[in-house]
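First comes one chain, alone, set out as structure tokens in the form predicted alone.
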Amino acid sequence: MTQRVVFLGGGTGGVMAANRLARMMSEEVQKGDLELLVLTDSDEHFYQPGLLYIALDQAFPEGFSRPEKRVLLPGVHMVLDPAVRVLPEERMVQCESGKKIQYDYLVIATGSVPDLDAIPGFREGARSFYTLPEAMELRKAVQQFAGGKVLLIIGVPHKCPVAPLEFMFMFEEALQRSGMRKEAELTYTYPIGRLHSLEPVADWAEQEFAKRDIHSETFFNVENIDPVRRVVNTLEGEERGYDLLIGIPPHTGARVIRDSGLGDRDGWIPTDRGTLRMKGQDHIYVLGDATDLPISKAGSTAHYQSEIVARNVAHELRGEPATALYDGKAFCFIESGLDEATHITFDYKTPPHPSEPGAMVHWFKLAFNEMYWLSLRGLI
């Protein structure tokens, strides 16, 4: 009897896990004993880290998109029908069309969603780069910037935790090159008592900001934005004016997860930190941003987790115990300018230590932006 694994989400985590499992169990797939389905709401696969470069007028959108079918290995089938509800008791996913898809194992990789309405006035007053339309609007603002107060605000949680730092460093250097730096006052804010949730990154950023005359303010939690007066009001009772407001929106879990009651109130799914199995559900695995694990919501996290999930599902399909364990590993490039970058790697036990920024790491990051399409197919 044919077994079926459904991958909920056609982003980085879902595609990598599906392709890895297809490689691990190629014989079963070819014989028709195993069916692999990727449920997605888009027929285009977009490389999300590219949004930073688009917003800063360093790249065009076309370079970061591929047809979804082209990134799936033979034997992995795309179903273009958004999931609206997961029914674990029935081992079934209900789609927008009304169709119900049965599964033997479900892999949830639904990611996280920027909530542009969580902060009153955010949608009208702030420019962001976490969706393509927002990145294009920010691109226009960057191109038209004529000087003034630039304020960067951050809502939590959000994916790619180092991206706001990258934006500030890259924008500062772009202003230097255009001769506009003296006309701009740059201020970076963060909700807690340091500049990043990871203390070594926060310490490094503080030193870099001092070198570049970038102001910073901690314990800065936005209550609302007045787009008419161009003012940000904080929960701490402060008021800050701006000419250009860069906003990092808080993120939530996907709507299908919240509507299905699978996660907490924000849509994050309770997940075993080692096996990546959903707690209380033996036939569901979770990876990437969708988990409630206390680790970075980043592409590299989904990359490393996809191998663990694929191995454990393969074990279970073969009647074996799920023995692969995720160690919390994450790796992040951090652009520290237009021509240099640093990187961090860390896991559950080892904290990150930013390396000395340099041109070589920057070029490695640009190279990976191109190699991403190979990594999706499990080739690197």
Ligand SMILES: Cc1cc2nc3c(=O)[nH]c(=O)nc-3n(C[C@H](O)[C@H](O)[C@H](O)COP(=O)(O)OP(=O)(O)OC[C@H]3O[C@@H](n4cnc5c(N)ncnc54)[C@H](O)[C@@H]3O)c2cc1C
Given for the second form:
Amino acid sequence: MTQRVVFLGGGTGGVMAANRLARMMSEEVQKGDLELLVLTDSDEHFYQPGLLYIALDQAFPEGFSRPEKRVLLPGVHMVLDPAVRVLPEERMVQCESGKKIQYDYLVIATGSVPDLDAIPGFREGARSFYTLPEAMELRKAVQQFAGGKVLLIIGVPHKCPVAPLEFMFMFEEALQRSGMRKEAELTYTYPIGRLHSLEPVADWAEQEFAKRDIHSETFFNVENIDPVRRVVNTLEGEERGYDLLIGIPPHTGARVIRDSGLGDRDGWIPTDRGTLRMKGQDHIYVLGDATDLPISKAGSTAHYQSEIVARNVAHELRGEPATALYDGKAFCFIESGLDEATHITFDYKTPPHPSEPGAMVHWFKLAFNEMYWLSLRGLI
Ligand SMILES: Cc1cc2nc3c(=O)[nH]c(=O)nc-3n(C[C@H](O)[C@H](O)[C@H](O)COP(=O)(O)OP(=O)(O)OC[C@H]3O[C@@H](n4cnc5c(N)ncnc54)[C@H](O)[C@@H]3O)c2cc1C
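Right, and the form predicted in complex with the named molecule of this protein, after the form predicted alone?
To see the whole picture, the full complex is given below, headed by that same chain.
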């Protein structure tokens, strides 16, 4: 009898896991013994790290998307029908069209969603770059920037924890190049007592900010924004004015997860940190931003996890125990200007150590931006 694996979400994690499983079990797929379905709400696949370059006017959006069907290997089928409920008791996913799709194994990779309404006044007052429409608005603001106070505020949790740092470094250098740097006062804020959740990254950023005369404030938790007076009020009782407000909105899990009652209060799915199986569910695996794991919500995390999930599902389909274990590995490039970058690797046990920034790492990051499409196919 044909077995079916459904991948819920056609972003980075869903596509990588589906393509890897297709390669691991190519014989079963070819014989028709295994059916692989990617259930998606969009027929375009967008490479989100490109948003940073779009917002800073360093690239156009066109280079960062491909038709979803083209990123799937032969044998992996796309179903364009947003999921509205996961029904684990029935091993089914219910779609917007009313159709119910049965599965033997379900891989959830529904990502995370920026919540632009979590902070009163955010939508009106802040410019962000976590979705394409917001990045395009910020791009306009960057192009028209005529000097003044630039304030960067951060809501947590959010995906790609290093992207706000990258934005600040790159914007600072863009201002240097355009001769506007002297007209701008740059301030980076962070909710906890240092500049990043990972201590070595926070220490590194502090030193780099000092070299570039970028100010910073910690314990800065935004309570609300007054877009008319152009001020930010914090829970700590501070008031800060701005001319350009860059905002990183806090994120939650996808709506379908919250509506299905599968997540915690914020919609993150309880996930075993080793096997990546959903806690309490024998037939569901989770990867990427959707998990509740204490690691960065990043594409590289989803990348490493896709190998573990594909192997464990392959084991189970073959009647074997799920023996592949994720060790918390993540890798991030960090742009520290317009043509230099550093990088970090870390896992559950090993903290990161940012290297001395240089041009080579920057060019690796740009090269990876192109190679992403190969990594989706499981080739790198
Ligand atoms: C500005 C920015 C810069 C970044 N830079 C980096 C970087 O440099 N390095 C890095 O590693 N990561 C980076 N990231 C983070 C990275 O893009 C994400 O962490 C990664 O995409 C997570 O993969 P995922 O599969 O969990 O989620 P996603 O890739 O977001 O995919 C989730 C998919 O599920 C779909 N979905 C949701 N609900 C449903 C539903 N009900 N039915 C059907 N489909 C649904 C969504 O539409 C989406 O396609 C960046 C992100 C941003 C926004």
